[in-house]
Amino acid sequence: MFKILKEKLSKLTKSLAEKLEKPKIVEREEVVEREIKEEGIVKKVAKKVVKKIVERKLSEEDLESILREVEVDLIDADVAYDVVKKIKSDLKASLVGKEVKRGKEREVVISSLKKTLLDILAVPEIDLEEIIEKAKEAKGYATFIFFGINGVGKSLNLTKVGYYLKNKGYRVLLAAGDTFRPCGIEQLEKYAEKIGVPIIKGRRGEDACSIIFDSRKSAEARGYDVILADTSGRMHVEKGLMDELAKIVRVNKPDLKILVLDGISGSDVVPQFEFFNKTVGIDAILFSKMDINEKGGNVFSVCYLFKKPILFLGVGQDYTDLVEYKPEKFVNSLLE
């Protein structure tokens, strides 16, 4: 996971650290005092001396050069422009004229890099039971809805989080939403089945919003704490099909909106994110596919950008494939 990200940060690393290690001699104009003594009185006199210094620090011009190299590496691994901007930007500001000793370089470096991509991906936190105990007081249940592209693994992540949230105590309710796609109400209903929770269902083409919505009435009258619901996926292009995912949200007024977005697909996860966000308001995210995510670098970029909690990384394809984010156990995994 992550590999190229990891490389790309490692040479950063090492870089910053043998520049360090290399200590320059330098020129420093001084004044120093001498006492002389003339006809019995002794006089101080200042003199200006020039000493040759060994420097242990490094100079702007010693950064820029490393951190022009390193821009062109981190976009690579999809890290928005924006974000290397500011990964540059707090190097210079920790580092630049900073004394270091001998032996301390690496640590130095990658302290100062850590605190800038733990500022990176720092997000608000929002707590799911939380909201589903608000929720259950003011109406009975929780609504979840998720949202995103075709081929991010939607249904599967949806799933997932139900096998979360019931090994937590809580009574789940799927509902197949999913109505445009080939077969997507039976694999939500084989995924409901494999995870022993049940599932609201219609048939392919029907209305997804009143399948939703008819998953509400049945948690409030059977007594369930929350219904995640799927929903078709769609390219985020298609404002038709988006305008369809807009009544889905009017309608049914979710407790929360989660965005899956798929962890391999670059950097297009940015006006994905976008869109979604300006057609339906998005609340949280989950990553799927990080365990085939080479770069990694698109999560800081979300991150960054839009301020929005992230919820778990989807890490494999079993039903407890599923991983909290934690922003300091992703950055320490990324400088180990």
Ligand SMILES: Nc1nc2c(ncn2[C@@H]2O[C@H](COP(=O)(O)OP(=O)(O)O)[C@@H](O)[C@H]2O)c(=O)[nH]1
Contents of the next structure:
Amino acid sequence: MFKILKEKLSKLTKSLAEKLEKPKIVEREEVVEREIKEEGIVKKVAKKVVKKIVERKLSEEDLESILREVEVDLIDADVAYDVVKKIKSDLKASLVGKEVKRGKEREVVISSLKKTLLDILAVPEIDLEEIIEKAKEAKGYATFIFFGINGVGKSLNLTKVGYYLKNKGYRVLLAAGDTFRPCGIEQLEKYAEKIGVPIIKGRRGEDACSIIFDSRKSAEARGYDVILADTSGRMHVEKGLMDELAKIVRVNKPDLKILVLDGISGSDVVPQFEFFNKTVGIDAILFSKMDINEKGGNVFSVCYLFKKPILFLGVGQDYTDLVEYKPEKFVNSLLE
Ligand SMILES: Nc1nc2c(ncn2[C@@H]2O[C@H](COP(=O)(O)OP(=O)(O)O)[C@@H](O)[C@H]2O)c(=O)[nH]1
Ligand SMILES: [Mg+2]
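Let me have the form predicted in complex with this ligand next, following on from the form predicted on its own.
Below, the chain from earlier opens the complete complex, with every other chain and molecule after it.
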């Protein structure tokens, strides 16, 4: 997982630490005072001397040359250019001119890098269970709708979230809102069976909006706590889809609109987020396929550019392959 980004960050810390370790001999002019006795009177005389001293500070030029190389590396690992710029300026601010004790070079570099990466990932957090509890108080159940283009992993990851919430003791109901894709309904039906939760479905081509609406009626009548509704993806630029998704939201007033982004689709996640956010207003993100994502830089791009919380990472093809996303853990795994 994230092999390429890990390598790039490790290369960066290594170059910076090495530069810090390498002592530089700098010449510094100093004024030295000396007392001399002349004709019985003590006089002070000042003399300029040039001293050679060993310095272990990074200069701006030292850093520039390293960062220039790393810039390309990070962009290769799907980190957006704005984020690379922020990493560079943060590292400059924290490392240029800093006195570093011998033997502590790597530690200092890693802690500066960690701080900047965590800063980039700092977005307002949301508490899933709190949202469910609030929605239950207000109307008896919570509605979460999953969005995303075709194949990103909406249906599977929605199922994983269902399993996760079921294990927390919630009564979960799935809504088969992808009525467009052949077998979209059957696929979710199978998944629902696997995790042992009920599903509300219609027929292929039926209005997804009304299926989600029906699931709400069912939750109300039968006391379900959370509805997890699937939607269809298609090409995200399609106007018909835009209208359909906007209507689903207008009619069903979800408590949470979750965008599923495929970790391996590189910098494409940026326009995908922009499209869905413009169409339905995204509250949170689930990053799928992290188990096969060697880069991972797009997690930084999305957080930094859009400031929306990431709820989960999908890490495999089974319904148990879901981990709660914690920025600190994510950064530690990259710097280990
Ligand atoms: N390795 C891996 N594969 C995943 C993950 N999430 C989804 N997939 C696979 O991606 C493909 C598309 O998933 P699906 O849920 O049907 O996507 P949808 O079209 O957005 O509903 C399927 O083959 C899934 O098994 C994940 O986290 N890791
Ligand atoms: Mg699907």
